[in-house]
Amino acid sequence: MKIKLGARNCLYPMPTTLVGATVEGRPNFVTIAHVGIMDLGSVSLGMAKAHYTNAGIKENGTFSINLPSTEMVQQTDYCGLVSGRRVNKAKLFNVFYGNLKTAPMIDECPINMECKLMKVVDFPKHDVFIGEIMATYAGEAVLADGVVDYGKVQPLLFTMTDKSYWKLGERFAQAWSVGKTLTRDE
């Protein structure tokens, strides 16, 4: 029997980030679980407006996605917890930058996506940023013959129905390859 739970989002985990932007001249990050695929060039970020980092964005047009893993959780915490106006939180983390010199990377974070901003679309509460993946940059150690191995990277999860952070699983089927075997009787 289903229970109904009302207009409830569910769809979580998903994967704890790390923003980054350029806000007053200095590289400046913040703790976002609300990211999204728009297509496999471009991503998506639901940040309520009073995020100081939403300024940085808009005003150079860029921005980066930082994956930490679960050993990063005290720090990706943190970032979340305090602002960027009265906190140098990049002081936490080695900065890099790539081709787009306004999208401060995490050199601790296992993944870092350079992303150039394409649209903001304006909600009451939120700022909902589209940017098109300029450059990935993932760790050496991450990698298995040159694709990431999730496994590895542990990224930290996040769920906002108990406001927990979660690890990944296991790897347990192949996409476009489990179903098949419900092909053979058509």
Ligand SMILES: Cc1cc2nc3c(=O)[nH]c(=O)nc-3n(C[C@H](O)[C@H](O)[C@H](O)COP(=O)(O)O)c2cc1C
Given for the second form:
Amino acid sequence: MKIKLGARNCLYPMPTTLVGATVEGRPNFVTIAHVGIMDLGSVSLGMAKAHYTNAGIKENGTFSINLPSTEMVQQTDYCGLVSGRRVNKAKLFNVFYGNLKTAPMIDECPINMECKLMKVVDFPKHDVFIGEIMATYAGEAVLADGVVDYGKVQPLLFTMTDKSYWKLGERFAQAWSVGKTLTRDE
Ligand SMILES: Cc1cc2nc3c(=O)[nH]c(=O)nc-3n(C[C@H](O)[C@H](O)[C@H](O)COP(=O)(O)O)c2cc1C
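Form predicted on its own already given; the form predicted in complex with the ligand follows:
Whole complex next, starting from this chain.
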């Protein structure tokens, strides 16, 4: 017997990200876990309209998505507790820029994606930003034969249901492969 929970979004865990934008001429970072993959080259962000960061993304048409590792949990949580309206959150990090010039990225994060804004979907309380990934940066330490190894990235996972951070478990099967054993019975 299943217990009905009502219409609750249980699509967790999600990676916790730090989204970077230039706001009023300065870099700002905001913690965002409601991120999505649109297709292999584009992403979405669900960002409450009240956030300081939104205006900067709209003004410049750019943003970055930075993946913090579990050891950055305090800085990441802090960027979700305070607003750039009041505090300079960028001072916590070494900031760098790529070709887009207005999408600040965090050197301490093992993975950074520099994005160009494609579309804003206007939800009642949220802006859903859809962006094309223009460039991706990875720290050498998280690569294995040129491919990102998430065991090395140690992404910071987030669940809304209990407002908690989690660590990634172990790799245990090969995709597009482990299911092949069932093709024997087709
Ligand atoms: C773990 C975590 C995840 C969050 N995810 C989101 C999110 O997906 N969307 C959102 O609108 N706000 C999210 N927030 C809230 C914003 O990060 C927070 O309101 C922030 O202070 C806004 O910063 P800003 O005013 O500088 O833009 C999250 C906060 C935390 C701690």
